[in-house]
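This document opens with one chain alone, in structure tokens, the form predicted on its own.
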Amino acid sequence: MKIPPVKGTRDFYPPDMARRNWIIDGWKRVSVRNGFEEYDGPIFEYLKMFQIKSGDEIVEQLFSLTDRGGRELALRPEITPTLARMVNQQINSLPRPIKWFSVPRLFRAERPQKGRLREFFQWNIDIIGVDDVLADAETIFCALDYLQEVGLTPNDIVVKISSREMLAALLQSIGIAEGELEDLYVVLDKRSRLPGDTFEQMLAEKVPDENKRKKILGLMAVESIEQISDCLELNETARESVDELKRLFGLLEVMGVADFCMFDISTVRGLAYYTGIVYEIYDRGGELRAIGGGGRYDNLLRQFGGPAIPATGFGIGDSVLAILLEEKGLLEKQLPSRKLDYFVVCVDEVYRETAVKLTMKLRSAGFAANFSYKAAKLSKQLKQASEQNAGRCVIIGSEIENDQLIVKNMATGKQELIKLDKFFAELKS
């Protein structure tokens, strides 16, 4: 009986593993050059931790279990609560600002779809302790630094940016009560993915008052930050948030990534803990799910028993990113091929142990080396070496009795007879 993998999970055969490592290695490289330090946490946490952040309804969206001690646990669907817990534990000893990144394996009990799996990897970048829009701009730049490195241009992707604080102030000025905002955000978050009449019908269910609804639809139709004041009279909070957005776009211009970015008032992010700037990254064609997204979450650490500390960050998953890179033809051509420094060829079983010993010496010296498990014709072993992309072949035959071996350059085809001691001396140099 063959047992298939669980739906929504992936097997990583060597070629798939090469793609995964290439993506993750890039995330780590870009994080470090942007001044971030890596952290990680346990793969499961107390279920209550995710309920505190996202409410009791989160239980249906994750994999939870009760251990033998009766404790309710859950496989982590995200790592931000773990980050908050870890920072709170050492809040008085951590130097600020805290600039951390992580590449966790995450789990969500969802219906698998294109670009949405039950198990995936996610790149998380966070800055804690900076109450300035410059930190938000830096996280956006960091995401775009990586996306540019892998070959994506403003013609391929767009960062849609807005402000939850601004939107809350504007909606409250229309007459939406503070307690009604979160339910309304859920509807507004779906606007770009729904037909117009479907969106208006869902909005009517949340906002029965036609006059308020017209004002909301007018607000959702604005295409620039400047148009907001033409649509509604701004209170002090809304004005401050609008000014903050203008400063953010100015900083993104200074950072050289403004061409990737646009204002989109309907970008609200589905999670309740965002408090200010929010953004999502999409393919320009809008054919895929969001590549990633993030924003400011100034209250999260306090929710987990810590002090009120400003924080901002983003997450980018590997699933949608890989699909986009494949569709753009950017993935396969950038993957490093398997490469050996040496392949040791033994054409006579008599010299098998010598070949093994030489291979181990090469490996101990720091070289990638391999050999054939069976003595075979020279041509067959040279073919193996070529398939494994070996730079050189070391051919061991009767010459070894005179402390000599043959070294063949696989790129040029040139080969030379060389003394063993000279061979190892050249390796060290």
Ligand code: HAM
The other form holds:
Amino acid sequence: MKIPPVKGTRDFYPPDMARRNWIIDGWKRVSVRNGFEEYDGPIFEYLKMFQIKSGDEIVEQLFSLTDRGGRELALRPEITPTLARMVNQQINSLPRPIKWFSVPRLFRAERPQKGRLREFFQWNIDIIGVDDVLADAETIFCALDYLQEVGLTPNDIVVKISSREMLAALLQSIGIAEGELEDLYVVLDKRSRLPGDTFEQMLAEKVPDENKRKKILGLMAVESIEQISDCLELNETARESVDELKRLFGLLEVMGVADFCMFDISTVRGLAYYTGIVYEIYDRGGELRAIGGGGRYDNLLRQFGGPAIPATGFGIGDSVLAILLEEKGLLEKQLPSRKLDYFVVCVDEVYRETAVKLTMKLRSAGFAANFSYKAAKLSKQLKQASEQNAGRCVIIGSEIENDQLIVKNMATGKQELIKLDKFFAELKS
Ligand code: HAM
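Taking the form predicted on its own as the starting point, write out the structure of the form predicted together with this ligand.
The next block holds the full complex; its first chain is the one shown before.
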């Protein structure tokens, strides 16, 4: 019986691994040029860590286990709680601001669907210790820096931005109690993914008062920051957060990425810990699930037993991103192909040791080299060399008895008979 991979997981054959590495290498390169340092944590943590402040949705999707010592553990569904834990542990010695990135392997027991898996990779960028909206703008720039580098334009993707602080103030002015906000966010976050009547039904369960519900729906229909004050009278907190949003858009303009960004009041985010600016990145066509999302979470470190330190960041998964890049024809053509510097051809078993020795010498000198395991026909070995994308073939035949070998340039097809010592001398230069 052939055993398939577990539902929602992926096998990475070499071509898949090449894609994965290309995506992750890009994330890392862009993180570093934006001034971030890499960190990582364990793949499993205490279960309770993810129950503190991530919200019910993610808790329901946990892969949990009990270890032999009876400890309740869970595979990490995200890395933000680990980040909060790690930063709190060394809070007094870490120079601030903390600008860290990570590319964790994550696990969520979601219903597998296009772009949503049970095991995936996620690029995380976080800035801890800066309460200025400049830090939020910088994280958005960083995401777009990468997405532009791989060839996506404002015609392909959009960053939908809002503020939970503003939404909280507006909802409270409608009469929603502070304690009811978190549950309401969960419903509002689902709005774009649900049919209208299903959404309204869910909303009615959370907000039985029809008058309040109408006001919420009116608010959700607002299309610009300016329209908010036409819809509701703003209290001081709401006004301050509207100003903050305006400043964010001004900064995104200065950073040259405003064309990618729009205000969208229905962007709320599914996780419970966000406190201020929130954003999600989507394909313009709106066909796919979110490419990424993030925002400000100023209370999380304190909720994890540390001091009150502001924080902001995002996560972008590898799965929707790869689907979008593939659909746009941007993936395959950018992948570096497998390359060998040399392929060593041995025309007769009597030269086997020489061929092996020469291959190992090439490798020790820093060249990528392979050899044929059998002294098969020359044409067959040359075919193998071109399948492995070798730049040159070294052919070891009877000429070796005169200390000579043939070097074939695979691109031009040109062959050259060359003395062994000259070959090695040229390698060094
Ligand atoms: P999130 O919105 O849960 O945020 O996930 C961010 C991104 O991870 C999603 O937009 C998606 O690309 C990817 N993702 C999430 N779940 C799956 C899945 N089941 N399969 C494939 N991809 C998935 C967070 O995780 C926050 N911790 C991000 C953050 C960092 N906020 C601040 N700092």
